[in-house]
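Below you'll find only one chain, the form predicted on its own, shown as structure tokens.
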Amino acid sequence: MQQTLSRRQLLGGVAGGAVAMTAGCQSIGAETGGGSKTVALSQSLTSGDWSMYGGAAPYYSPMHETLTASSHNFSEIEPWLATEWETVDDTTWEFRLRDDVTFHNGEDFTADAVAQSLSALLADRPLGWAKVTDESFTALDDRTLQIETVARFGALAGTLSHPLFGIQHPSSYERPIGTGPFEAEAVDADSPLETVRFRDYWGDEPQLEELTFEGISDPTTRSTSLQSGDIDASFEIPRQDYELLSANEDIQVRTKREPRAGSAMVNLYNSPTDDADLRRALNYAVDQQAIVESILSGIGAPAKGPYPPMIPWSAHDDLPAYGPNLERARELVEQSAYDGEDVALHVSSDTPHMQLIATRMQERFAEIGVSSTVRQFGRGSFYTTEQKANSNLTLIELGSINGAADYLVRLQFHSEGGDNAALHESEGTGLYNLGPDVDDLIETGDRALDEETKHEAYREVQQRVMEEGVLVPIYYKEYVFGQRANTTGPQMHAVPHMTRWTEFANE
């Protein structure tokens, strides 16, 4: 049995000054079947600089674990390596740690090891959105970790479920030394990452003896490799292959909704999209349902706002749908100051489905008398071009991979958020920031230690954003996971990076 501490229980209790501590326990001793399997990812776990984790990315990895975890449906923050937590004052938290955990090198899991690990991570890789620094972590005793945030920050427990906060033993960074159900003796940057069952794992014993992660960047190759049996499972199978694979008796294919959305972000400070009536007209013109059905093969859902309803503070249910309504869109174009100027749609050349969506939007804009041009940019220049304020609409896919998605609001809509800060500082403008009132709402939500205050503030932000046409919502994402029919598990997680591999097994 595993007890969980819900977001409502946690944050509601904090508002009262203290949280009743809730213990978590994990069943152990499941029978194991052994064997080995290979999972394909879109990127190798050993590519990039992951020296703080012994050379292996903590994403998808069964080697490193975090103090807290996001539940499979993204609705709650659960205990994981920490069993309970409470606030001491506005910026001080205490986390109680499990007492039955062992690192892969055989050493005990202690608060001092966690403090050293997280301090080293923050010194090497500052994470401003997390509101902690390398001086934030102190071991009060073997089982109690104190964390000082740099500001009042109610989302700390959820933020610590981000894979980047996976705990690496601080004695050595020569190889991954975590506490997870699988371990690796060595990491070769040019080879698939091979892991083996960790015999002293504190939780459910892994079913497999060996588990290998192979990076395959081309989605079509991942699909054909699954069909041929060269791999046993794969994330991000192309949507258009879903029906084909579903008809193959040797394959199982499943989909799962993510806390992730596709949107066209609308530049508020570049003509002609600096006109609110024109922005609303563009919203009325887009047919999200048709896009999901025809371009996304029916996998996903039409979006009404910037955040899917699975994010607890999403305003999805309260937001009005704009349309589609071409007649109303034409009325708004007439009402606006639009004089025939070209609207630039920026899209990355790395996202073919976004290119198709941009073309579909261009066709709809033409039907309401708005001229537009689709411009493609490579990965290196896509965001640089956006930050130079040359865009009108920039098509992006954005979501959260930790249990607290708060940073998305600040990133996108606060004047000092990552999308707006440079232009706001240099020219007093930005891209998607509506001004001081919305900034104040975001800061209220960011600082709130109680759930109700945060949700109310963030939902008001979403209402303002949609009323002003700051973005055109397109879809809420579902990812496609395929596996050989002779395998069982894993339970699909809303955040695929957080998949737990203990139940992945031979049938």
The other form holds:
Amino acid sequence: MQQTLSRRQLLGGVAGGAVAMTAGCQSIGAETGGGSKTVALSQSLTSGDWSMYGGAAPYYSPMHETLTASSHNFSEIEPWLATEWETVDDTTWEFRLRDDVTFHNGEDFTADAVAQSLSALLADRPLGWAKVTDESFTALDDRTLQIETVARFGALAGTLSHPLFGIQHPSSYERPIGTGPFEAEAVDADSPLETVRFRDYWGDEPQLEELTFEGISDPTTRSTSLQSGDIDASFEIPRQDYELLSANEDIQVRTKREPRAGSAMVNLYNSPTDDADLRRALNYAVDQQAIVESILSGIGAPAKGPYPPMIPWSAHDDLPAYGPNLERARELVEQSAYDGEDVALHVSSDTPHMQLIATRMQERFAEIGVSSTVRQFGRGSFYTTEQKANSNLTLIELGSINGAADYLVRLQFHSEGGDNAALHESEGTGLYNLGPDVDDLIETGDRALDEETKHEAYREVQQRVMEEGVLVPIYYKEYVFGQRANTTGPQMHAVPHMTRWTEFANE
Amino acid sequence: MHWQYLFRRLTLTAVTLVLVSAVTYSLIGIAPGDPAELVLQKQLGQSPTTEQIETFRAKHGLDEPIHWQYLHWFGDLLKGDLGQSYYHERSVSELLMDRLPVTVKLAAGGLAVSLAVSLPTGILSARRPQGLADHLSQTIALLGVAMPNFWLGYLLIFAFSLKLGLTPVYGSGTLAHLVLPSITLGTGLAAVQTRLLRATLQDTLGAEFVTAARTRGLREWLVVGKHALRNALLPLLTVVGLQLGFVLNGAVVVEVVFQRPGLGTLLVDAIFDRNYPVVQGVTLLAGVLFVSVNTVTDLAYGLIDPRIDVGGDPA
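Okay, that's the form predicted on its own, but what's the structure of the form predicted together with its partner chain?
Now the complete complex, all chains and molecules, led by this one.
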């Protein structure tokens, strides 16, 4: 009977043989570790349309790397496959690439390969927020990549740290070929993604021999699988399990603040929230601290604005403090034109914690004399309903998974931002835009090549948004990462997708 | 069995499936939520532009009226083409073929567990009504019906995976992976089967032919097992046939809890994502399975009880 060996079996056999041969001599692998580990994610990396990356989502990818990286606390943009970069003129950038990098197929990492890879990506998947197109990339020489943005765009370097910009070798999109510390062993649709250590990796050698990513959609199953030892680590452990797992000596759990916030977006043009006094009253009514403590199990922080302080241009400290203050809220309701009309709170059925938060807000609104209804929608109809402008408050969680979070401001508050332009238009502004002045401020920040101008423009936007009650801030998100106690690393990253797996190892 | 009967059943089946597919297409078509926006939003990481939405709609024929979309889908179906998933860059047929075995194994496992529970408990209950076994089986049946699948699944995981370490928590690779999901699914099915078997067997045990068998001096196990049970099995068979058809419902929850990539989770995701071709494909396949199982069940009547002439003239 003919039997074929998988790469994993072959590696296992070779490793086993080598260990046997050197028994009693110097311990092989003492410096580089070894073994295999399984990490659970909330969704499979091999489901969905990822033909550009050989069928595997680049998210959490130990296979594909980006030109730039975000520091683990989201404070700055660091070199990665590019060592340095500069602006040549308003729209032209030059990136200098590392010269010691090899693709998984053994070929050299060159500017031409990068240009082809990114051009193919943008042709396949036009990403308007990135301000680049499939014609933006030119290799000036082996090590220099020129990027032409469609407009002046200060956040380009940070934007390129988004996992979607992971460099795939252009020779083949049939299988993932990147430069990362692990290479793909098997990519089968809807199956765990299996990777093995890439021997010629340019950076720190990975500790593990094999690393598998398993999609487990049910949060309780992720948690129990970690407890049983079926998996070695898991993202998105349910908050309510934090105490239980912390008390388990076989498990360690850690939390990390994300550049992500939960908010209620307030429709400026739908009655009764078209009244600024009522919007401010709603802001005064909400008790963010209580929500974080009771509904989020204390994991996260009460929000004061649309963006957590870790985002460098967040204006968290400069924003008006609303409360909670029910007395002031009642005064504002009196002062407003509110006539008892129902306020509609829209929430997605995909986010159970948001449903609880909406109910808590409803109770608080009742205390200030504002009646409201919570309406729950499946993810298929949630955005459509929002677009039809039927809501007053829409509860969402929004954040960045790249080093530059600039697109969030545009997305939420610019009249042409994705969450406005596509939505029901009223007075040409979309639902959450305060008018041309705010558009101008956002564009100033968007174009700015210096940090000071950008911060000032975005600060002004956030201040106006909060003063006018365009948004009710709720929480700044923290995620929970659990792992077996006999494992070490990885260093937690503010953006979980950017976790570096080279440090993940047996204790 | 009469061939004319089989032909009639097949024709009826075809008509039923066409109606099911048309109703499904209409319902998902009028449900709020645009597949173009949902798919592109996932792909691009933000709301798509109007141009991108229009391009997607044109590519997938979504810019046509719903009845034309359906007719195109139906035309392709007659050529054996179930279409392409919006998300997976794979054909619906491939997706179905990948997922079907996982669900079939689960259904078979659930059915095996249910019969393993319902047959002995049903017989014991029927033989000693109001006895200890009867009260116990009634309690188990009540729990089986009342307890939601997801809750039972978590309880089983807690006991057998976490505390005893006997089974894996999730997955679908080996027989061990099938044990807890089968018990979870089978318990609900068993509850209904047990109560039904108890009732029908009790009736049968009081029938004259059973009394006659006893007076002939036949041993009790032979009376129950050979004579009474055979007659009591017919209603049970009907219910099992119907239950198998509905197993897809229960499978959704069980598949999520135990992370089994089957048809149930594929359908639910497709509905939420407005992935029309996949919804149609799974619905059609489920319809085919449902009707097939019930046809086979009807045909099996004749095998269990030769006095029944399946498809014969009722006169």
